[in-house]
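As structure tokens, one chain now follows by itself in the form predicted on its own.
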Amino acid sequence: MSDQAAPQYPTRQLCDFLARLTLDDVPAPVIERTKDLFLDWMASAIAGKDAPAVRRIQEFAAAMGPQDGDAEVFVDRRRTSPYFAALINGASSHVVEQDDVHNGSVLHPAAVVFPAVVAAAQAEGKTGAEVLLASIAGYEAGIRIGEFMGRSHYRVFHTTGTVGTLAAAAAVAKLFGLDAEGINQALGTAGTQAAGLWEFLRDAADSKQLHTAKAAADGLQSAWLARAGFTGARQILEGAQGMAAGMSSDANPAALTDGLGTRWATAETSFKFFASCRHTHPAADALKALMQRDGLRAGDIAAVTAHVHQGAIDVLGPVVDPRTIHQAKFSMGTVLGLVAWYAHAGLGEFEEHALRDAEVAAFREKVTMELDDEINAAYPRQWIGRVTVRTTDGRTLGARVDVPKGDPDNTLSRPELEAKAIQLAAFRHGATEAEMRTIIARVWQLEQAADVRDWLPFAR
């Protein structure tokens, strides 16, 4: 990339980058990378066929959007307009909670980036090439955004559904070929409508789909807007009335440009392996490396404590009686009951036996949270699980684990998130197996794609 002179505010520094930034630029394996996340995101939205929030969304769409249009929602297989494909696409990535997350960040960047360019590609006639470099472009900025925002924003307000709207919004306005001041409009179009709270878990409420489906879509409009001319506030993030100033008490701009160009935060995201919320991952990895090497059974745990960092006692806190199976994925007592009675908390487990198993109720109730200053400080750089296990025979046993399943330096392989696809697409028969291989081979060949237009294999 030519080296121009950016103007001084940390946002236009950002969105210079994004505007120069070409395909060529980007290393290889963080291509590869994008089109694994990809898929992660297509298996994630599609297992959110027939979750109750979704198909609000759906009837809304259906009352208030066009019948027809040039983008595909997954889980019914129509078409409608961009911004409605967006809004459903964007509610059903993160219903399952198996879609991707940004440590650093604490943001999940698939589920509000990939609805938002999908439809907007499918609309322009893009090539595939241009939706990995459209995308690679938001969870760039979305990533840096989140960071920027801190650990104080997220005390309060869902990362994914305020920073999300403006990662959507850098993705479609890379997508549409905007200048550097084209997405800084776009971005202040985006940050003035961002929003989504966390209060939401206390009530067991549908909100957190609102969150995603409202950021995908709100991010495709604002850059919509960008091109035509509608002009949003520059400094939207470090503003002295922008975001920052109204979300956060430890907001950093120099996060905003913390290595463009030569740091690629897309690489630094995970996998979600466990079906839950991803605060729970680390003490259920945990858990489950210390019964394996002790030969425990759910039987012999009399206590378990999960060591914690604050932003697990923030979300998982207010879940102490879980009712319904989206709820329970905030749990901690009910992820590591199914961990200890079923070795796993995977989609199957949720639906069999997070609410129905007396067992797993049980086991919730020997649980507690505690803050540890040591895995405090690490996060959210690092998400350490530890456990503490008190035996019914009286022994006190823990374990350590440093690098949770699905991190960078511990990633699912091809083979493991082809699995997982597979698995994801038949949990509510969003796909046959069949149809999810050729999704598979396709997005392997992602850059190859000369229009995505039709290139879904679903019969309409």
The other form holds:
Protein chains: 2
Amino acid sequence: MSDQAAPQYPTRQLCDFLARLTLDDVPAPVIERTKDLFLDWMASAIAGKDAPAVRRIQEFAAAMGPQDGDAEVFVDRRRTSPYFAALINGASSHVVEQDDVHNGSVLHPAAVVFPAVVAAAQAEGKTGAEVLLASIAGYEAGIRIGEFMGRSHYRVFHTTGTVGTLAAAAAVAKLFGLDAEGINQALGTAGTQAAGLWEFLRDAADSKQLHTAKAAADGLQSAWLARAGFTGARQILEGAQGMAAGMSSDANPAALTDGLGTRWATAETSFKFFASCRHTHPAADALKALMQRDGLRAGDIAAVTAHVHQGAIDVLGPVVDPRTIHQAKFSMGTVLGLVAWYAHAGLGEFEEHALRDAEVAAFREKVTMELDDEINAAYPRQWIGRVTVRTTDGRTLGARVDVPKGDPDNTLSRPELEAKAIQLAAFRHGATEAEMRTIIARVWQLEQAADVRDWLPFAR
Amino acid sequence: MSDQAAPQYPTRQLCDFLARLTLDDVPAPVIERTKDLFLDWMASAIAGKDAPAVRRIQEFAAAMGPQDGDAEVFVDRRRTSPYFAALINGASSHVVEQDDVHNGSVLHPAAVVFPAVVAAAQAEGKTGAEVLLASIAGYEAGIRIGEFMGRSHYRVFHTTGTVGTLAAAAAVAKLFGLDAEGINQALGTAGTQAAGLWEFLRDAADSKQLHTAKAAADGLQSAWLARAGFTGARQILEGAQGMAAGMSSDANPAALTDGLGTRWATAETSFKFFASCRHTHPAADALKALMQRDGLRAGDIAAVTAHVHQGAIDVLGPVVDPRTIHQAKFSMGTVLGLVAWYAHAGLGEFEEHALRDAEVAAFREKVTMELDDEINAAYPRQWIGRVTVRTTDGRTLGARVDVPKGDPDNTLSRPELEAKAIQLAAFRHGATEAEMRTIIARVWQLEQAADVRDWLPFAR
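I've shown you the form predicted on its own. Could you give me the structure of the form predicted in complex with another copy of the chain?
Now the full complex is given, and it begins with the chain already shown.
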């Protein structure tokens, strides 16, 4: 069936756009932002070193995969086949909860798109420009598919696992230079493998790392199979027995084609500044701003009220006495305590101080959350942060931040991204500062790399 | 958490049963039937040789997996790691549509359970008795989970893909000797990967082979990870964000524990007599019976109405103009046409006549399906076949078959199973009759095999 004769269902329109897309079509700021996202991802993937869930997946790959290959594994600097490199790098990308997020789709694109693209690109000697273009294709597709699947999907399914499989497939299919029909086949094969349920949260189980691992690896597999002629359902998203029919009750087909070529969803993606649950970030920003503006120190603060949206209360409310570092990332009192005492709540602050400091524990007792109608009405379009502070000398002070740090309108600068990347790499000694400086320099020039095969500074 | 302190949710009760199960608990006829199912599966897996979808998966495994290993691939007689052996043998098991089916769960257990068990058993030098016990555990678990997920699940999801992942996981977890908690973890990891949508049927796409491939391989992976300490959601089936919450509207938790230790679901499994979708078999049996009874020939038939359950309409309804032999197996008109013209719809009839004969194509136009309330109410516990035939000379004739050929009450004898196995193996020259005679003799003695590592007669 020729492209011309193909029926124009929404998935195919998306595939047509992806097939035609060239870097010349992409505004320069979007390309620059993609490099920002790429660096932020690499650092997250390196920071996942030694996490138990990631180690188990490395052991599985060692037992089932080849002992060498063309694709690099960031956490152990070995090489293996692209499938297993995507699997392990996908697992390690998400575990420290510092990777990017797209608000509207509630998708973490970096953790699924980049592991697949880099592994496939290394195996086939692609250029940096091809890596960037493929990654943008993955972001543009994945974000729209996430929006298409809707909020009903996210209530039960971990969108980064389900939709992430298609995002990775779209990206690698573009890397392989497939036409619209080929990309469509890749999406069909990816969609029929799309999985990931939130039930694991109840047991604090390891599934979240498997979701990103499998999304990246199965997405790569789907594109590989599509190139080889293995076929999948064309209307895998909107069809009568497709993803939306099975896993959504509020799917919106118009989202699949929303602003193709004019709206760059890639650039809407947010960076995480604090190493904690995103619902804590607006209040943390507001407290930090207030303390800087009024010259307060942690000891000056008697009480903090965080004015929040309902979702923050739902997720963070139950966490009153955190017992693990991961759980502390869902404790508003801990996050504000770290910000008050250390001016930041990054990986290092959580590791060193979240559970060990008596001051931080005491600060937790000073923090309360309060539902704010205006903030709640603006969510999730806008994540407004507002705090009221009572000082030890009896003053009442307030501060508000309309756009939390890391969102596109208050994004991280390149120096901030570089500092975050170096900190992430240092977290488990995944890479030295010198290595990260090399990586950073290469990422800022990514579109000029002639071949990414041995491009990353992790020697065999 | 000790087993004693564990809350007794249905999934855990199922896991407790599986952990305690020994071959001594299993009635001898059930063990014998399991060997029947094992032979029937091996022959199906061999018959998948050279199918394009299977070849693509072999090529993927060659590109991504190791070049040697402990587990055998039936279609090319190579060895690789258990993950890839399960993947390829899972793909090839289902492609000729001759593998077994459990009516009540609409699950094809063989195609997902045996590939995973055999691959893992070969890698770890397990005995034939351990293979049998693990396989029975996989059947008992998978069938109950399929029944739990209900008819609403099957309307959109290919249960053998979704539930098959858990069936394979339960089987390999049992093979590994995991306790109830370990089996529960394996199911949690399998369930959060469970996927497979029917949408592919509309395009005659290759996804069905990927579903069984992935279910077998990911089930094996889930058990492997659980043994290594990787955790999953305990209430992956019945939990608020588990499989039923996301993918069913009529889940029945009682099904998970139905008759544990007294009802042997394994022995309820049906063999396929025709080489087509099981939903076509009852009507095919009824038409065959009618033509024999009334001495009709194909040319005497002006029209056939197949009175069917809703599931048949859901699955077969979209297939009006089959373009591939595989798709023709889902065409009621084609199957009835083959039965009318050749008195059988086996592998050979599909290969030679399904798409080539003008008579069969013309017969398709004479066949319609009609929902029958009584048949629909009895389904899926009973698959009743009923047809009404209008003859060219104006008569209206009817026939009904309450138990289609291959069901436990109308099962295949061992001579019939042996003949079917030899035919399947000969289909693409996958194994010679002499090789199959060796396999058959070994299967009938499976419980006595001391080590299945080099047990299959496919020399390296």
